[in-house]
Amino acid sequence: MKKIIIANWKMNPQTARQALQLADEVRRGAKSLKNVEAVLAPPFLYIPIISKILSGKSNLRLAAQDIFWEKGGAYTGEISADQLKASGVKLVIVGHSERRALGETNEIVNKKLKAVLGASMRAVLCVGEAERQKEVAFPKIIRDELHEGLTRIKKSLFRNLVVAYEPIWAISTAGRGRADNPQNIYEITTIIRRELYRMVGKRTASKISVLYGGSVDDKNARAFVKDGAVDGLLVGGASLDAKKFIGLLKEVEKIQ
């Protein structure tokens, strides 16, 4: 199974020209990748123009940072699964901590997951605690985000599910984040996998990729994947520098 590396650009860059340049540099740098699936998640505005340069034989996939659960209607400012699919999107990030901080609940996350998976796209469910709790093996908030986010979803749809463990305290927003260490990541993602086994059975859960995100860059990516034993990474700030992001991809590519 290929390692999945997702570049979450968040609300960057500021112009379409910059977005195209960044996407094209990454596209050219990712040509030789065989063991890594690289994914770009730009702002909605840039999805159609980036989709054009990723068509054909590009190794890159296109993702969206969010979605709305309804198929259409009077929902100002929202975007549907069908609209994203028509623009070339293959994967959607759901429940990112920055969305949750704006008021997104587990119930809303559940609706969005159903919309993504029901449209035969892949969904990345983000889970993570606000503060490190050394005395707790598995913070309740993560268990709740998993169970409530995935409730009443058909088991057959889990084949397109990806789970990203992204502790909020580790996110590099405004330079405050501090990356976790591979041993801690290994322990918590192992517990996440066990929880998924209990929820949907080992056979189905074994096909769900578990990623790590939080202050990931080209210098620590390989250690996180190799020693943290995760199936890939969700990358924020480092993905806005084409040289660093390509270096990150190549470091993960080396892992056997």
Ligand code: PGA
The other form holds:
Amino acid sequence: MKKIIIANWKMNPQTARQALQLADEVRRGAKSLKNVEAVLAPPFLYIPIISKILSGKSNLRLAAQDIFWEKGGAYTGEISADQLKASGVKLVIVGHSERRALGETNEIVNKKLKAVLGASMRAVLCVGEAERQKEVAFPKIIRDELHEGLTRIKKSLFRNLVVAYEPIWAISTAGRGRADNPQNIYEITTIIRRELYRMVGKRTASKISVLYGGSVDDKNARAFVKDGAVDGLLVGGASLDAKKFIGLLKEVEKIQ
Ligand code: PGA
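Taking the form predicted on its own as the starting point, write out the structure of the form predicted together with the ligand.
Up next: the whole complex, starting with the chain shown before.
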């Protein structure tokens, strides 16, 4: 399986012109990648213009940072799965901690996951605890986010699921804002994988990529993928600097 590296641009950059420039630099930098699937998750507004510069052969895919679960109609300000799909989006991030902080519940996350997976796009379900308690190996909050987020979803749809473990305290702009360490990530993602086995069986669960996110940059990316044994990374701050992000992609590309 290729490693998945997702650039979560959040509410950046300020103009379409800057977005296009950043995407184009990353597109060029990602050309030679063989072992890594690079994904850009820009604000909705920039998706169509970036989609235009990505050909079918490009090593870069487009993701959305959010979605609405209804198919269409009177939902002011929302965007549907079919609209995203028609604009070239292949993956959708669901349940990011910054959306949960705005009131998104596991029930809403579940509806959004159903919408994404039901439209045959890949869903990136984000889970993670706000604080690390030393004596707790698998915080209940992560267990609930997995179970409640994935409830009543057909097992066959899990092949398009990606799980991103993002401890909130490790996100560059939140809490302590310092990355976790690869050993912890290895331990907790092993528990997450085991939980997924229990939910859908080993065969299906083995197809689910498990990523790490939280203050990842070009310096620490390799250690997380190699020693943390994750299948990829979700990158915020460092993905806004083309040079840094391309450097990060190349570090992961080198891993055998
Ligand atoms: P960060 O953000 O890399 O800036 O910590 C990660 C995320 O929130 O997805």
